[in-house]
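One chain comes next, on its own, written as structure tokens: the form predicted alone.
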Amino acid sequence: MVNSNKHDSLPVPGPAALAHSQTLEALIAAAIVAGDGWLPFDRYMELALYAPGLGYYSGGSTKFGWRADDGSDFITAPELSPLFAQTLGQAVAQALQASGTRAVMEFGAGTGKLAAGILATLDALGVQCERYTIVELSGELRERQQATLAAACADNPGRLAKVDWLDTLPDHFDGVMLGNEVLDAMPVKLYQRRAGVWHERGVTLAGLDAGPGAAGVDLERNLAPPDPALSSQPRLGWADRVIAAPAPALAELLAEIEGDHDYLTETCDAAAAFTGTVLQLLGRGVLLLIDYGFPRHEYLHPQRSGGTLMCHYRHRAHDDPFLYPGLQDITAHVDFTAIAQAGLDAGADLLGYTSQARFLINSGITDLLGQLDPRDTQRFLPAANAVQKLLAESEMGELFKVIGFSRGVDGRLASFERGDRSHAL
């Protein structure tokens, strides 16, 4: 079944789902309401992801999986390929060594594959690790990382005793971090100019007024009648606020995109914020960031004029974040420079920034698949493919970046020394 009012390839959620929905859209609503008929996206993105119990990362869905009839959304690296843990667990090791350190903390980390192949990378390297932290907000994803660890650490559970979970953020930390495909999830601001002037992108319900300066957006999906399962529910959409004295840094900002035509973009507060503030309680050792994005001059290209907002649901990509609130995942590209400037601004040094493909082949990914057999095809072609899904320009190879920062280390990765790109940032 399908849903024939918003996208015709996209299957409806089953009724417990549609309730669930229901119901973080009804939170959604009164927020709209208490906030006079308007909300920031960035806003409505946090609910939509994070809200307690409802949103899509702190509620019960799937997320991560190989197809969409086992009610996943997407597929990540560590999913993908063993290898790609393997892999990144050397340049976990390199960095331990570097800086003197034995604590691993990782963010986000999904179903713990990540966690578990770099703990057996580690072990099998003999480097030390006397603690792995997992800093994890959703108690679904926590359950999942738990069960992954305590089957893959079956035969070890002295490995496994090192894994302990937080929800916070503690007040010190020395250690190497990491982050794959994190920054992407955290809530973004959109800008849009129209007729040469620059507006606040939010969200409205229909009926109300979305305050001064405001207009509902001509789009097709702007207070489109819902979905007729969701009959009884109030109806969201596009509103725009002018902008009528921006903050210097985003005049700044918006003053780069060159041209008059129509432009959406957005600006990435929350990711910038956040790894700002992993910086400055790092003493000593490394932050390594994996995930999609561009260096700003990329990022504001004069064509790139609709943005990089995308929703992803059932293993299909599409750009309504009204869809089903709480069932979907939404993302946007990463501004590089933000987060290298956040930082800078935090007293780190910048390791390095490069693509994903250079960086695995740095730390030793083609080694490792030159550790197997070929003539052994039922367990070399799978993961063949998987190291060119991992390392094409076409695929993941050249759209993911990998950006490192650290405290109180001399020299550099190996992981960095080839293809640095830190002068494009």
Ligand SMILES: C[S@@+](CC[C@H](N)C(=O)[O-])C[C@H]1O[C@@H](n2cnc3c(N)ncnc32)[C@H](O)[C@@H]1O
Given for the second form:
Amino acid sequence: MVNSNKHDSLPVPGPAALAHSQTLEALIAAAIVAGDGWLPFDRYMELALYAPGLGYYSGGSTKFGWRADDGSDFITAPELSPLFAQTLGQAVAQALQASGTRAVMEFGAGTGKLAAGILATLDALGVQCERYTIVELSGELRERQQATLAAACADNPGRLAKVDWLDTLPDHFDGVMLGNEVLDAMPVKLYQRRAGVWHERGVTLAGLDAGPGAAGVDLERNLAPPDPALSSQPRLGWADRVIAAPAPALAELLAEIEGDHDYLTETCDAAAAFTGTVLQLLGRGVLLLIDYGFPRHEYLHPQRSGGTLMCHYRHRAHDDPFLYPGLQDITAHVDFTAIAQAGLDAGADLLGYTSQARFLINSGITDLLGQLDPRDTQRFLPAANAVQKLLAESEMGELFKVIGFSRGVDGRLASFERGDRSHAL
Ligand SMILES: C[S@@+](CC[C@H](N)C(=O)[O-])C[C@H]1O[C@@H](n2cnc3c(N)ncnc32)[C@H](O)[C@@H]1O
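Instead of the form predicted alone shown above, give the structure for the form predicted together with this ligand, please.
Following is the full complex, with the preceding chain placed first.
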């Protein structure tokens, strides 16, 4: 079905951004042709987000910010308020002390604000951190992080000297590892049950045969581009392939979904593999991962029949991953049961699993807010508003979760002491 009005309310990018998107779309089109007319969705998402120099995270999009008119698409917790980094800094301090380690590693560090806040908090608490390593896939984000940290450490060059950057994982690490909203940015596979038959959703081009087993190709779903400059572009669309013989793990997972109604869901092998890999290289220490998602039984709830894939463009959420490839974020919620299983399979201990609200309260966010003077309205009001957003059930407090793993650490962390929901995984 064609719905040419669907994107009318979204802002149209300028000519340079459209040209950038066209170049990426041509690269994706070539990958589809090379794949006999069909690309699994996880490969599409990987190219759309991470194709060197062109993908959303590897190109020059603004990404993080407050408003569409600053060119940004979404806001994350470290951008909302310095209290998030300060609170996380307190949790990291506990974890460094509990593990007897002196190094921090952050994955996918965004603008660098979280790193700057954690380092300042550790210094203020007198907790030793000899090295803060950022693992960053994007050269452009690395430059932004360097600028943020240089500005934040202008009066403390010693603090800045502790920070280094890697673009691949090291072989071994002792210390505290953390990632905020990293798992949700990893490529997912899409599975669709239609008329009781499971298909893998992939991507094809108008006019191409999507290969053997293709069914229900719905090329019209990719809409007329809002800018005539794009009319010569290859047109991306969905193509679903019947899964003839699902691997046992996939068959087991799909069998968990009750009913026989039409249903769309995702799996993220990349997020589970990432968790397993980083925990295997952790000799002694803690891993904290913060993201939006649910345990498996909620993730695969019969009523969640549309899946969780979501796109963000100029602070509007929508469900079309083919709009402006390279200019918009594509994301899916995290299956925390899969993440917990990956950690246990890697031989780590599960420290805890709780809501972001509970984790931040346990780690002292309300005490930090209480230290601000309410009469200083310029500082207090934005901080109180941000804390409300971070903690409220209807905002980020409940949808976002924190999962923690450890290796070689005795005892628990206060950050998971109250409200632990590990039993729900
Ligand atoms: C939604 S952004 C979050 C950025 C930042 N942590 C924040 O909260 O503002 C997702 C980040 O995860 C990074 N990322 C994705 N896969 C990664 C991986 N395997 N290793 C490290 N970073 C990764 C992306 O490059 C991107 O910078």
